[in-house]
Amino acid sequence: MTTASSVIITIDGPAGTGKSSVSHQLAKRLGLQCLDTGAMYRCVTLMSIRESIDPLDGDALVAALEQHSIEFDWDVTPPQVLLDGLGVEDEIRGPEVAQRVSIVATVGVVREAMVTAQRRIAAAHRGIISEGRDQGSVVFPDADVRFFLIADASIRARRRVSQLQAQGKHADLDTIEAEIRSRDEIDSGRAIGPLVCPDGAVEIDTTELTLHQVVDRLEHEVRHRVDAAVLASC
């Protein structure tokens, strides 16, 4: 998957373990680009909502994908996902998309399309950090470094509630925790690209760690495993 002059780092794990925040900070430290693959699935989910497509109708979802474009604006930090050239961050982070995205992500043909797209994006960059659910296990099994983040569901729920409250939104802790546990079950139990810790991946429990501490751990592992000259060339 990689060449002597490119670097791919994967960060997988369940919802709320801090993957996105950690990935962005690590990318900044290492001078790499950051790919939020979850945002791609959220865009597909948003399309299904807008066009009233059954979230399990793979043929209809793929047909819709062929009529729309999912891209990233790499000129901003962190990169922002674009649906048909327009920013949709607020919409894809809303509750309607959040409740449906794990269902859409179980559809095999959708996952195949996303894997192809993610590999194409990585091939266009000298160095990338790709975060999601199956990046180290399916999409980039030969990545230079693969990480798997975990954390207690109760802690993840508290983090999510804090994020929502910071945005001025109401959030019920018990409801959020129930949603997180349900999403874990769906993500881990799907037949294609399930959420698993890849063999050989570095597993890090973020339950008792600050964001800074997690990024420090990941940066140490990357610099230990990837030649400094290769990183500098990215």
Contents of the next structure:
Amino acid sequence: MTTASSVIITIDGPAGTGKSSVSHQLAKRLGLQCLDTGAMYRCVTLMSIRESIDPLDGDALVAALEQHSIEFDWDVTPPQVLLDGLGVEDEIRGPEVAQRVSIVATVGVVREAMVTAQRRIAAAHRGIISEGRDQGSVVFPDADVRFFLIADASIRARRRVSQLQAQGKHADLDTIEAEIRSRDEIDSGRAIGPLVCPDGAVEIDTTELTLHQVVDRLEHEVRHRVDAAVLASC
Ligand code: DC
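Having seen the form predicted on its own, the form predicted together with ligand DC:
Shown next: the complete complex, the earlier chain at its head.
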């Protein structure tokens, strides 16, 4: 174990594999907190848009990070990210941030700052499920259980379209699928903290599975690998 947390579980995988929904449900079942690390990269991206910073200008991004705070409100479920103490959920999920976030996430000094912040957050909690792209490979390589979720790009695009339609938003399937494939390429191809299946991770293909089935699989693995008394103490 690398931090003071009693239990660390990581869930990595490309966009649209259901990581967020799975981590929320699993956290509820196990009584743990969940950390959405993508929301942190989205906040840095929102900051760069608001301040007209080039998304590849690491020095300017780090200087801006020093002027602002990215925290979570742990009193709501799931925890909500706060930029300078304010909720920014709608803005960080909007198209402008979506188009830029993969670029910002390639910048090494930004990743270093996020990794430090993520380890600090985990150390402040007794049990956490941390979800992202590099959580099991880079941030918490000694996590108690590491998962890697995958799914066909076409299924992931269809899931995203359904989500957007449920929010009353227009979505074109082909455009969404092209965006997902392009984001996969950038996330997997970057030099620092690329999207990879961590060594020793449990890989689960969610293409043919319901959310409930995926969460069942993860819960089973965690209960098999983590001492019940330790889980109960979180
Ligand atoms: O999970 P998400 O779609 O909210 O992630 C947004 C972007 O941030 C995505 O392009 C990948 C990047 N990201 C990352 O590089 N490392 C993480 N730990 C989490 C997200």
